[in-house]
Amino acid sequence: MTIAQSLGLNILQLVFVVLLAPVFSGIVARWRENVQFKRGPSIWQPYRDLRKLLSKEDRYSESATWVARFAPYAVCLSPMLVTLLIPVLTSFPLFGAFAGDMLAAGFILAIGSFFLTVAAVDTGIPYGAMGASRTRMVGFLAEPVLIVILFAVSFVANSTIPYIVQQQWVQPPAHFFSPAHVLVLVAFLMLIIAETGRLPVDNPSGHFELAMVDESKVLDFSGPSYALVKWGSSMKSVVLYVIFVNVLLAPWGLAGTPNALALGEAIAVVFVKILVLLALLIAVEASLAKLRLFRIAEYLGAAFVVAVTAMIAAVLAP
C-alpha cells in the first residue's frame, strides 16, 4: 500500500469520526429521555445546534485573554489527532500509527481539556472555575487508572500500539477470556463513563450550576467557539468509544484489505458496535443517581483497584 493510499484511509477515518460524532451524542441524548419514556429530542438536534451556533458571532469576556480564544480549537484538533492513531475502520496500521501509543493518545486528549480548564478560569466568571477545579479532581483520580489499564495491557500483548494490541489480544482466544481482559474492559469501562461525564460521576443533562463538572467550563463560551467545543467533546467520546470497541473488546469486522466494500462493511461494523457501546451505557446511566461530589473519589477509586487487579492477573497468567 503506497503512502497516498495510506494517507486517504487515514482521511476517511477522520471523517467518520468527525461527521458521526454529533449523531452519537444525539442518540445518546434520544435515549436517555426515551428510558425515562420521554419522547426525546431528534438524533440530528446536534447538527441543527452547530449550525446555528456556527451562523453566530463569539463573544468573549472582557478579562479573557489568548487561552479563552484558542482552547476551543485544541477541544476540536486533540481528538482528530488521536483518530490518526487509532484503528478506526481498518486493522492494518495507516500512516502515522506508530507515532504514538494509547499513553499518548491519552495525553493529546488531556491537552483539549487542559486548555479548557485554563479557559473556564480565563473566562473570570466563578462557575467556570469551579468546573475547572472539579475537573482536575476528576481527571487527577483517573489518570492513574488508565496508566494502570495500559500496564495491564502492555503484559498480555507486549504493546501499546493500539494497532499491534488489537492483533494480539486476542490470539490465542484464551486471552479474550483472560480474567485480565475482564477486569481491563470494566476498568477502562468505568474510565470512559468518568472521562465523558456522565452518571453517576456527572450529569450532562443537569443544567444547575452548582451540581456541574463539565458543563460548568462552558458556560462563557457561545457561537463558533462553543459549536467547536461541542463538536470536539462529541469526537473525543467517540474515539474513546472506537478504543474500548475496536481495540479491546470486539477487534473484528474492520477492513483487512483497502478496498471499497471492505471499507464499506467495516463502517456499518464499527457503527453498530458503538451503538451496542451506547446501549450498555444508557442502561448503567438509567440505573444509576449521580454520586456526590465527594463520592466520585470512591468511584474512581473502585475503577483503579479494578485496573490494580487486571494487572495482578495479567502478570501471574501463565
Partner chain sequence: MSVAIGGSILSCAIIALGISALFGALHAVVVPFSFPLLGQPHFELTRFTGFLTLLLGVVALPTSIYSASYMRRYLGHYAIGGFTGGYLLLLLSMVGIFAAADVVSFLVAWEIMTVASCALVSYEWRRLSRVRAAVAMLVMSEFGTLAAILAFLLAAQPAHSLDFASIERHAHSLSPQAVDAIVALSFFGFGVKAGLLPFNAWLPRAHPEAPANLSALLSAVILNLGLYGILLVNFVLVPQGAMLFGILALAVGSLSAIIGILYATIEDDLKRMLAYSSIENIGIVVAAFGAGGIFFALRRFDLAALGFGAGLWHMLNHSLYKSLLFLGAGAIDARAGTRRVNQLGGLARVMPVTALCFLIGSLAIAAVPPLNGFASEWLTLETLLRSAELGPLAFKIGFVLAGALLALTAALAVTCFVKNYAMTFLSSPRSAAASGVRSDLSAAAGIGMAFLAALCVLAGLFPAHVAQVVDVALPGSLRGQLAQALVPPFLVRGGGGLPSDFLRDFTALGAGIGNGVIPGRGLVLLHRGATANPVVFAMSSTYLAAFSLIILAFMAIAVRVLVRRRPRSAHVWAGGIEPIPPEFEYTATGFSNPVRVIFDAIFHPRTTENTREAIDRHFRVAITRDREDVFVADRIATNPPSIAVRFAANAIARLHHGRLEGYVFYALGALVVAIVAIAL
The other form holds:
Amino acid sequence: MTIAQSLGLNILQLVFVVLLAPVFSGIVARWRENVQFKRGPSIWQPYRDLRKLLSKEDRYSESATWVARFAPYAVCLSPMLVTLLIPVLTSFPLFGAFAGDMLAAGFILAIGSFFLTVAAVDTGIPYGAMGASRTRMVGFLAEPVLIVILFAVSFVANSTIPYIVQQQWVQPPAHFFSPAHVLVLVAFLMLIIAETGRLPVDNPSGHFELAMVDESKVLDFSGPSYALVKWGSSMKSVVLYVIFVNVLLAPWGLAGTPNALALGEAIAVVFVKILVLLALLIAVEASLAKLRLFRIAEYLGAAFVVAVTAMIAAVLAP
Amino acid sequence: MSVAIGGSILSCAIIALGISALFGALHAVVVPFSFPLLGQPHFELTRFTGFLTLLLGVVALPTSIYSASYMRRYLGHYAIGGFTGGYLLLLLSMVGIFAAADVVSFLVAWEIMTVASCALVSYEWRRLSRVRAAVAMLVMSEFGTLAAILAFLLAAQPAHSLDFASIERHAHSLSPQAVDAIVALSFFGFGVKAGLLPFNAWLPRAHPEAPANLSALLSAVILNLGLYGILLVNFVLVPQGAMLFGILALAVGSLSAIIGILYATIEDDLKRMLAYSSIENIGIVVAAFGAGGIFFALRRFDLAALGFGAGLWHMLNHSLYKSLLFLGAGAIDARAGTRRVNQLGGLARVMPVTALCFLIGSLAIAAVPPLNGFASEWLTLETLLRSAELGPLAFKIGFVLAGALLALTAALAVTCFVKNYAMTFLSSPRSAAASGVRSDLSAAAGIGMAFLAALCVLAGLFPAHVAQVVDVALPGSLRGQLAQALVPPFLVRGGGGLPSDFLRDFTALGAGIGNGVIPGRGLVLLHRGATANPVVFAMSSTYLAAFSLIILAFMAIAVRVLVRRRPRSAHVWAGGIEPIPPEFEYTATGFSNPVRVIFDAIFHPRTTENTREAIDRHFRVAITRDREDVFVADRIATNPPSIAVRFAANAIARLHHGRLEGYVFYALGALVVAIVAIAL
Amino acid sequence: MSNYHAFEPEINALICGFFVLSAFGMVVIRQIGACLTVFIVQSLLLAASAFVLGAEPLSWHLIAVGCVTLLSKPILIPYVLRRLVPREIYTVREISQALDVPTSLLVALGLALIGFALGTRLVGAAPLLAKQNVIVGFASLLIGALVLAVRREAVPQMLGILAMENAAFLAGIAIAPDFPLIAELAIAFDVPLLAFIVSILTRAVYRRVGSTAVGELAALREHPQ
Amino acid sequence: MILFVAVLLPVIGAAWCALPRSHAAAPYVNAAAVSTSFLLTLWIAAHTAATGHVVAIAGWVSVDAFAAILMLGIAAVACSASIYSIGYIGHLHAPPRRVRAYYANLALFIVSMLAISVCVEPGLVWIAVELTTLLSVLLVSFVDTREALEAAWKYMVITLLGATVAVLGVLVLFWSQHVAGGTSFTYAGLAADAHRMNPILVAAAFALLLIGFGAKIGLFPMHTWLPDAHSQAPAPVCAMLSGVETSAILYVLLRLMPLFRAIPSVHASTWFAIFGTASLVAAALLIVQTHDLKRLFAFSTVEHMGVIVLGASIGTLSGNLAVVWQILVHGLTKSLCFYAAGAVALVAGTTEFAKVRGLQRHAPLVGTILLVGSLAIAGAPPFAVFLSELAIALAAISVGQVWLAAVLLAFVGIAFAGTIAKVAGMMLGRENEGLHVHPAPGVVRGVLVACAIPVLILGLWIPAGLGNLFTQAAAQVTLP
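Would you mind giving the form predicted together with its partner chain, to go alongside the form predicted alone above?
In what comes next, the whole complex appears, and the chain from above leads the way.
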C-alpha cells in the first residue's frame, strides 16, 4: 500500500464521519420520539438546522475574546483528529493510525472540551460558566473510568493502538462472552452515555437552564458558531460509537484490503452496527430518568466499579 | 536592572555548562580544599545532572529577563540589591547541588540553596505572613534534609567515605534493612523539598508568598532538586532498593497528584493554586519514577527507562509551563494588586500578551495536545499501562489504581485550568482592582513569558526529539534505553536496524516523512511489541499538530465560503439588566464547587456559623457560614507532631518553675539515681 | 601509745557520730544563728577527726589539714559572715522551709541510708583504716545537699554548701590522707573565698530585695502556655 | 614558663583595676592583656601542634593537643569578650566602682578558665573549676537587678553543689588509684593505671563526677540554673559562660573518659549516651517554647553539651574527633550568638521575642549577624557546627548506633526549627510600635563582624596545624 492510498483512505474515513455524523443525531432524535409513540422529526433535520445556522449571522458578546470565536473550530477539530486514528472502515492501519492511540484520543477530545468550556465563560453569561463547571464535573469523573477500561483492554490485547486492539481483543471470537469483554462493554457504554450527554446524566432535550449540563454552555452561541458546535458534538458521539462498535464490541466486518468493494461493504456494516448501538442507547435512555446533579458522581462511580471489575477479570483471565 | 542582567548572564553560563555536560564534555573537578573531618569536596557534572542544570538555566534565563519588569514594584520599598545577591547565590548553589559529587558538598550547597530560597521568600520582610511562610519552609526543609542526611550516612557506612562514587561502588554490601531505611528516609526526606505528601504543607504557603520570579524558580527548579535527591539516592547510589522505592513512589506520587490537584481546583488565590498544582505535577513525576523503579527491580530495563524517562520528561515540561504560569500570575498580581481569582476577570483585553502566554501554559499543564504537558503525561499513563507485562496480580492492581488516580488528576487539571484561565482573563472584571488594570507589564516581562511559551509549544510539537534528549540524560544503565524503546530510528539512514517488514509497513504510514530534512531518529513515539502486536502504543504530536493545522485551515476556508454574513458583537443578555453587574457573574468558587462537594471527605473543611441577630437578640437576620480548608498535609503530617512537640515542650517547661528548692531537688535526685544505678 | 591505739577508732567513730548528727541538725534547726553554731561545731568535729587520724600513724598532711580547717571554718567564715552579711538577718526568728521539718527529716534519713549504702560498698571494696569517715561523709554530703533544697534563706543555704564540703573532707581525710598538700591548701583557701563571695552576694540581695529569703526569688522561669 | 605567662597575663588587668581611678583605662588594659594572652596561646597551640606538648611543671601543669585546643577556644572567646566588653559595659553606664570590679572579676575569671586547660592534675583542675564558679557569680549579678541576683544565686548554689559532689569524686578517684598502687595522679597516669583499679571505686567516682561536673556543664536535669544565669549576665559574660566555660568542664570529663571506658562495668558510654540524649531532648523542646533570645541561646548550650556528651559516648577516634571539633566551634559560634543577643539588648532594650520585631529595619547589621549566628548554632551548613554534628552522626552510624544518630538529628532539627522560627520573627516583620531603638556601639559591631568570620571559615576550611591538633586530641581521649 502506498502513502497516497493510505492517506486517501484516511480522508475517506474523515469524510464518512463528518458527513454522516448529523444523520446519526437525527436518527437518535427521531427514535427517541418514536419510543414515546410520537412521530418525531425527520432524520435529516440536523442537516437542515446546520444549513439554517450557517446562513445566519454570528453574534458574540462584547466581552468575548478570540477564544469564543475559536472554540467551535476546536470542538470540531478534536473528533476529526480522533477519526484519523481509529479504524472506521478498514481493519488495517492507515496514515494517521500511529499519530495517537486510544489514550491519546482521550487527551485529544480534551482539546474541544477545554476550549468549549473556556468559551462558555468567555461569553459572559452566568449560565455558560455554570454549564462549563458541570461539564467539567462529568468530564473529570469519567476520566478514571476510561483509563481503567484502557487498562483492561491493555491487559488482554497488550496494546492501546485501536487497530491492534481490534485484532487482538476478541480473539478467538468466543472471547466475546468472556466476563472482561462484557464488563468493559458495559463500562464503556456508561461512559458514552455520560460523555455524549444522554439520560440519565443529562437530558439533551431539556429546556430548563438550571438543570442543563451540556446545553447551557452553548446558550450564547449563535449562527455558524453554533452550527460548528452542534456538528462537532455529533461527530464526537459518532467517534465514540465507532470506537465502541469497531474496536470493542464487534471488531468484524471492516475492509481488509484497500479496494472499493470491501470499503462499500464496510461502510454498510459500520452503519448498521452503529444503528444497533443507537437502538441500545435509546432503550437505555427511555427506561431511565435524569439524575440529580451530584448523583452523577454515583453513576460514574458505578461505571468505575464496573471497569475495575472488568480489569480484574481481564487479569484473571487464563 | 541588576537582577535581570546578573541573572541572565549567569543563566546563560548555566545553560552552556548544562549543554556541555549533557553531551559529555565535562569531567570531574576537585576543589583544592577539604572539609574538616569529612573529606575532599568533588564537583562533577554528569549527563544526568547536566540535563538538570540545563533545565535550570533554561528556566532561569526568561525568569531573569522577566525580573527587569517585575522587580520595579519593589523599588523604594525593599532593597533590590539584596534580592539580586540572594537570587544569584540561589542559582549558583543549585548548580553546586547538581555538580556535587560527595555528600558534604552536596549538603552544603543544598543548605545554601535552602537558606537563600527562604531568605528570598521572606524578601518582603515587613509582611509577617511571608516570614512565617519562609520559616515554615525552612523548618520543614530542614527536617527533610536531616532525614536525607541520615540516609546518606547509612548509605556511606560500608564505603567509609562520603564520596558518591565510592558509596555507589560499595552499595551492594548494604544490609537489606539498611537499604529499606535508606529508601524510606531519602524518599520522605527529599520528598519534603520535592513537595510530596505528606510533608509538603510548607509548599502552598511559601510559593505564593515569594515574589513571582522566585515562585517560578521555586516551583520549576527547586522542586526538581528534591526529585534529583530522590533519584540520586534511590537510583544512582543505592539501586537495589528499587522495589520499595518504586512502591512508595507510585503510591505517594499518585496520591500527591490527586490531592494537589483537588486543592488547586478549589483554590481562589492564583499563585497558591499554582503551588498546589506543582504538588500535583511532582506527584505525576514521582509516580512515573515509581513505575520505573518497579520495572527496574523486576529487571525490565526497557520499561524502567520508560518510567524514569517519562518522569524526567514531565519534570522538564513542568518546569517550563509552571514557571510560565507563575510569571503570568505575577504579572497579574503586579497589575491588579490581587491574586484572588474571584476578584479578577476580563484581563485578556488589557493584558493580551500575558493572557496568551497564560493560555498556552494552561493548555500545556492541562495536557492538551499538542503541547508539551500532553506528551509526558501520556507517556506516564502508557508506562503504567505496561503493567500488563508484569506477573503478580498485586502489581497490576496497584498500577491500575495509580493510573485511575492519575487519570482523575489529569481531568481535574483540565477543570482547574479552565476555571483559572477563564475566570481570570475572560468575561468581565469582578472587582475594581481588576477593572482598573490598563496594560500589560513592560516588554521584558513579555519577552520572558513568550520565551517560555515558545519552549512549551516547541517541546510539545517535537516530542520525539525531546525524548532523545531525555534519553541522554537518563542515569546509569538506562541511558539509551528510552530512545531504543520509544523512538524507532525511522529517520536514520537504512532504518537503524529495524526489521524490514516493520519498516515497510510504517513507511506507508508516513513515519518516514521528513527523512533527510529533519534531524533525529524519527517523529513518532512508538513502543514496539511482539509480532502479534507490533506496536504497543504510539503517538506523534508532530503529526497531530500538522493534521490539526490542515483541518483547521480547511474548516476556516469552508466557513469563509459558506458563511456570508460577518460576525457582530452585542451586549450579553441577562434578564434585561444592562450592563451586567459583577455580582451577576458566575464566580470561580462556584465553578469549582462540584469538586468541593464531591470530594468533601478529603477537604474535610472546618465550618463556622455566624448568626447575626437583631432586635434584642431575638430575630436572626442572617447566618453566614465560613469555610476554612485546611490542607490535608497539615492535618495528617504537620500538625500532630508539632502539637506533640509543643505539648512536650510545655511539660518540660513546667519543670522550670523558678523555685530553687525544686532545682536542687532535681540535682539531688539525679545524684541519687546516678549513685544507685552506677555505683551500687 | 597502745592505749591510744585502742581508743582511736572509738574516738573517731564518736566524732563521726556527732558529725552526722550535726548534719541532721542543719536540716531541722530554725534559727540562722543556731545554724551557724551547728556549722561551727561540725567544722570542729572535722578538724578533730583529722587530728585523730593524723596522730597515729603520724601524718603531717592530716595535721595540716586539721589546722587549716580549724583556722578557716570555725573562725574565718563566721568572721566574714558577721562582717559582710547585714546583722538584721540573724534576727530573723524562723527560716522559711520548703518542706516541713518531719518530712525533711524523713527525706534526710532516706538520703543518709543511700549514703551509708554507698559508703559501705566502697569501704568493702578497698581496705581502709577509718571506715566510719567514708560512710558518714557520704551520708552527710547528701544531707547537706538536702539543706540546700529545704532552706530558702541565703545564709543557711551557704552553710549547707559548706556542710557538704565538710562532709566531703571528712571522707577525704580517710581515703586520701596523702592527697597532694598543695591541692588541700588551695581547697582550704577556696572556702573563705566562697564565704566572701556568697556574703557579698547575700548583701546585694538584701539590699535589692529587702530580705535574704532567696527561696522567694522565682521570677526567672519559663511560661508554659 | 610561657604557659604561666599566658595564663596569668590577664591578672595584669585585674591588678590595674585594683588601682584607684582606674576605671577609664581598665577596659583597654584588660583587653590588651587578654589579647596578648590569646596571641601567646596561638603560639602555644602552634608549638603543641608541632611537638605534641608544652610542659611547665610535669605532672601538674602542661599542655597537650586537646588542652591546646581548649585553651585556644577559651583565649579566643576571652579575647573577643574583653574587646566586646569595651563597647557593651561602657554602654550600660555603670558606676566606676562596679566597672572596675567587673574588669577585675572578668580577668580573674579568664585566668581560672585558662587554668582548667593547663592543669593536668585532677585536684588542681577541681580548684580551677570551683574558682570559675566563684569568680563568675558576681559577673552574672553585674547588672544588679532582682533577676540578675536571683540568677546569680541559683547559678552559685547549683554549681557549688555540683562542685562539692565532684570533689568527693576526685578524692575517690585518688583513693582508687592509690589503692591500686598508682602514683601519677594525672589524666594520663589515671588512664595508664585503669586496668588495675577497683571497678567499684571507679564507678563511684564516675557517678560523683558525672553529676558534679554535670551540674556545671548543664546536663539535664542539673541544667536549670543555666538559662537563668545566661540570660541575666552581661552579654560578654554569657558568651564566656556558654561558649567556653561549660565545655571547659566537659573537657575534664572527656579527659577522664579513657579511664572510665577502660573499665567495662562502669558503662560510662551508656551513661554518657543517656545524659547526652536527655539534655539534647529536653533542651531542644525548651528551645521551642522559650520566650527570650538569651534564654534560647542558653538552652542551645544545653543542647550542644548534650550533643557533645552523646558524641563522646561513641568512643571511636572519628567520634572523638568530631567531639573535639564541636567543642571548639561551639565556643566560637555560641559566643557570636551571645554577642549578637547583647547587641539586640543594646539596640532594642530587651531580648524578649514578643517585644522585638523588625530589627532588620533599624539595625540591619545586628539583625543579619544574629540570623547568621542562629543559623550557625542551629546547625545549618556551611557553618562549622553543621559539619561537626554531621561527623558525630556519621561516627554513631559507623559503629552501628543508628538510633543514636536518628535521635540526634531529629532533635537537632527540632532545635533548629525553634531557633529559626523565633529569631526570624525577631529580625523580620513590621517593627513594634513604641520600641525605642539605639544604634549599637561601633566596637560591638566590629566584634560581631570579626567573630562571624571564623564561624564561617571553619565550616569550609581548616588550617593544617589545627587539623593536626584535632587528630592528636582525639587520639588522646580514645582508648587504643
